[in-house]
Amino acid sequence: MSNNTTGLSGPTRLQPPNNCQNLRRLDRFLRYNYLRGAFKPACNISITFTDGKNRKQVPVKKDNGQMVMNPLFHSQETIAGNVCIEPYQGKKVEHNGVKVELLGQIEMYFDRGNFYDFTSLVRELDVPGEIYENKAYPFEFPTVEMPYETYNGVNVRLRYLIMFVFGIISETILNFASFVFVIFRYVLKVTVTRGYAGSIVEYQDFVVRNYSPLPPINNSIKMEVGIEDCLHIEFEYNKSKYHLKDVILGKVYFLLVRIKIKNMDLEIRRRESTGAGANTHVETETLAKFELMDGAPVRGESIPVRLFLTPYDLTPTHKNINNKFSVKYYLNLVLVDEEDRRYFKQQEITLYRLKDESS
């Protein structure tokens, strides 16, 4: 007698019908759909200067090298405008207030994320609430003490801004359910952080530039240099201190020539200077090279120097600014041999920016 039995692997499992898939797959087109709209910034945020289309413009070149174009400040003037809020259609904003600060900040490259302010103001320009519609809040900071100039360099960036913080504690979609997050601010550089939906960043910076006197004592540059038995030159410059406009008079006189040069040069150097201590960065860059001699000079000859400043990107030295870095400028002197072996010799000079300068 057999018995023949038949193996289950295990339980069978029913398939939904299409019709059940498809109403899965509609309530989770529905639920994104949703979550990506309550993600969306409750409202938009603009921030003008009073005097922003009639005041002056600057190119200031982006951290992804576009030039964009920032209105112009000085130190002491005074700083006004306006903060628009617009919430989108069919939401309402409920905020937990509102106030705009005005921010002079430092950012090292090899520490970036961290900000060091050297100046903020602030002005609390609404209560808690709820904001339905369009509304814009005036503001006004007076005569602002600005005391360093804006600077991009190579490690570091000195900026001034308008950060507008907006605390928001929710937005509701009208009749429809509510999502609750947070807004921590917006800054020009505005910034708004939320929550769940990461950040929305806007940039709109202005720019700040100083005039400084024309120096009570402005001192000339001579100097005697070579090497023994071989090469003795003597150079000189009319000034110590240059404003950025400025056209750089001298002479380089030859007083012994026993190497065949080959060309001399003058070029302007940039040397930038961050940290302290063992965190020290330098770099150098040479913004400018203008020859001064093509072929081998005899002894006794006088070369010329004119060198005009305006057509090059200088900024005014910047000295132990905050602590935190410096910019200085040389005048390098190099000299080339038929070997291209280099000789040279730099000079620190001042540079600084005149009232009557047209930038």
Contents of the next structure:
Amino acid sequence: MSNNTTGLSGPTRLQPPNNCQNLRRLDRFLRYNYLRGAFKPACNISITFTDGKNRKQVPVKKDNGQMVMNPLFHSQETIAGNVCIEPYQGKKVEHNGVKVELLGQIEMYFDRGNFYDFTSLVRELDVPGEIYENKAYPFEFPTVEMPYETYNGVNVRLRYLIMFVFGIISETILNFASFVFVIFRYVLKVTVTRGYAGSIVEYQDFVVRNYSPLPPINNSIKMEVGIEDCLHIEFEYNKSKYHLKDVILGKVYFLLVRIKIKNMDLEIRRRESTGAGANTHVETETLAKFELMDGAPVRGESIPVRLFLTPYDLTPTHKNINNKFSVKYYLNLVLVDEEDRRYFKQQEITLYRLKDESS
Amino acid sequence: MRRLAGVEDEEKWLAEGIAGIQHTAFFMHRALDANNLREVLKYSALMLSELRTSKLSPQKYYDLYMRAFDELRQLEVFFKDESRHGLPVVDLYELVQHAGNILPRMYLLCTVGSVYIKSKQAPSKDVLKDLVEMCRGVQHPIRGLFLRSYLAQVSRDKLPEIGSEYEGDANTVMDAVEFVLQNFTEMNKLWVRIQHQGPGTVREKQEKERNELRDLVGKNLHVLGQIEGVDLEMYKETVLPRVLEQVVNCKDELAQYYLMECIIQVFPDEYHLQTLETLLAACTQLMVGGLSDLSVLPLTILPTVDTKIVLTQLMDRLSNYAASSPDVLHEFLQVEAFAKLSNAIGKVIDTQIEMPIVGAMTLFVSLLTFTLRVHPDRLDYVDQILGACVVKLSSVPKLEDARAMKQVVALLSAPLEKYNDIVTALTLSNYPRVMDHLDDGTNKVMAMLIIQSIMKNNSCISTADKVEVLFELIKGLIKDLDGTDTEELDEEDFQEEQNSVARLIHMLDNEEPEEMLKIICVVRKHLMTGGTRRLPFTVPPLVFSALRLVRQLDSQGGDITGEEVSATPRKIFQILNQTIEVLSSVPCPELALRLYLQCAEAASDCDLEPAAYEFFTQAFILYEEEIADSKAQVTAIHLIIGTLQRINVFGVENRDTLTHKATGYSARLLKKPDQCRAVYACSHLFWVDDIDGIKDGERALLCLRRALRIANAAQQMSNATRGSSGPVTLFVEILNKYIYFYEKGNPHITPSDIQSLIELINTEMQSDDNGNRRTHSDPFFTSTLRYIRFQKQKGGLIGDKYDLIKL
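Show the form predicted together with the partner chain, please, the one above being the form predicted on its own.
What follows is the entire complex, opening with the chain shown before.
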């Protein structure tokens, strides 16, 4: 679903702001991903990308839990397109200028509603004047440095967006029903600046994903752990760095088993930490729970590990993004005994996005 | 948790499980119909999750498993058809591995794996290897066993064995073997592990449950046995060592016993033969582990691995194999099967002190059976086995176990049956030593068996040495053994035994008189120890055997009689005399008398007058001194008369003495009719119808007259005592004698004598008008008269003679 089509169907779906209490309607707002703040919007703004038809779209989970498809970009790509302003029948749009901004934003859990722009590029599209008829502005951000990926986490959301500003900024809508604690996004923001009437703003989210090269050093993880006279195991994962469609291979070797083990699981855990110093906030989430073994092994038994990462919603590891947050992944090997006691060992792994993936 | 549950609970849980499977299977079918892969995977995984239960006993779990198994078949059909789910099978193979729970994941993986192999998009060996490796994740014994048995089942027709479509450059039969071996190893480990689960109190139940599961494990060996292309080399180098390693190392009695049994049953005989050493080495290593377990659970008495059964089975199989075709025998020789088996058994017996004697014996029997089948020509092997047996038997106190005894009997009978010839058995030096260890009863049974074997096969024992051995073997029958309570013996059995011995004596024969004499001496020596109860049975055959020798010597004539030859009739008669003498003291005078008479006759045939005379003397002495019973006397005197009549060796003087004695005794019999008959019988002593026979007609007539007198007296006595007529029969009998002698030409018998006798009889019959008597004597008399008339009519020389008799 592209914004072009939503833009065209705009008039029939236009809702006055005082209806914002109506959640159903609010949903619709969010679904179409465009924000309208004006009581009487004078125009419809749509943003299209030059290669919008061919560009890959990836699903992104919105605040309300719905999936939308957003175009995908990579760092160093040129982001170009058109901004189309269509005044409604018989209306003219007076403005003090039209600009498009490319923003990289972070929104934090503890600082909700406040987007911190870590990237901001501006293109002035028009000098102050009036728009009577449909008008298209091409824009281009050549070779944009977008070092961070879009990230929707428990704590962080990072987004890039292109934003139009048109009259009243109504970003407060984001505060409704937002369950995401951290947003890291890229967005294009188009702003039609007006004086007293307030600016008209339009946003277009897009997704940034960055590929990493194959890590030059990728050692296996091998470790012997245990509880004295109780349980000794040695486990091995074939690598310490996995790409997102990788498969974790390894084995768990039982050196000593004196407890009655019921089963053994391998968990993938994600740890988001935001803030710094005293403000550091850490959230850990178990993304995968994969049973490796059923029943009690005996000494000398070696249990194979083979975990495909594909089915899980993973992102690359992020280290200290803009001094704001980090995302780390851990493999947690958990042994559960018959009294449901858990014995575990957690090992950090690095996740990265490999180039030759399909997404 | 399960252990505490009752049967009802289990039923309930099973029902729940089945219901769960049915429920999810319904949704799975719907998804299958809709070709919705995602839903299919979701519901099939859900369905398979029912198998994750720990609450069921193996039996019940099997029920549940079978339900799921049926559903998996449909799933497989779906996976096979790419057009239905739209994924290449390789992707499918990955996709099913996304399942979070291992058990459903593995069942699905196995199912897809089998489709994967079938599609030939990957080398079957790789897929198989992957599957068998990944199954390691299920360590729960029962769940793991069933999972792996599922794997074995779906992969059975996809192994890259020779001739299979899955065999190719990269996939060799070795891969198939490797796969099955690994699966087997893992299954066995799981199976063995069941015993370590749960408390010891339910151990018995657990063992029972384990037993129910054993076929799941054994199935793998079965498959191994069936894989096409496992040649001897591979079997020897790979299959057997790996399997045995597992068997030995699992240190579990149940498993070891069952698996050894499997190995022996599923692989071909010739493989066993060629790998005998390995196999036997493993056998001797069993058990060792079993003992250590005992210490863990001292309260439970564990059955130790029955090595003997395992070995026995092995040997039985090899024996049958050897018996199946003579062509394979050289293979046995090649691998020195006997030596290896023998060694192994020795080792087993030595190391397993606690093995009951019956076990050791069973082993020996099997080994012996094997030897007899494979090396029928190697008596030394047989002897060796018996020797080992003796050693074992000597190490224990007197054998009392009835079963062990039975085994020993079997051990001893085997050579008899095989060789059908006791002679062979007699050359086995250890044979008697084994017999020594039997108790008396069994010893007798065994002796009987030996005799029966001889009888059945009509084998002739022809040297004194062998006879010596043989009698040593059957001494239980020959004499009372120490401590035997003779009272307990059943009379019928005893007779049966002794009759057998008697029959046996007849089987001892040698053409060579010298040797035969030796045999007789040996037999005599043994028999003489038999005691009073046995002698009456055993002496007669011995005597007759000796007499046969005598006659043989006699028929050969005197030309063989040299100075140094001991086998002379004279010598034999001396022996006989001594032998029978013993018998007379038993006391068994009638029998002794008969034997004396037999000997006398034989001596007479040999022209040994003194010997014959001596025998007669002995007979008469017996008659006089020992035979008191009047009936016995009658019989004896008739025997004496009969024998004497036939003997023609005596000179006049001796003969007179003897005949005189005989006549004298005849006349002194108690009852008149007996006297009468004996006396007229004596008449034959004087008239032998022979060319050179004695023809003393006068004395014959005298005898007849005397008989008539006695008959008369008898009749008078009868009249006096009972008032009825006497025995006309006697007269008729005497008449017949008259007629006989007349016919034979005794000049002293005249027609008038006969006529007067006939008249006399007629008168007697008339004088007594008693109907009974008349009818009784009538037929005999009438037929006598008819005979006379007939002879008259016949004419000729005899007819002329008879014509003189007027009727």
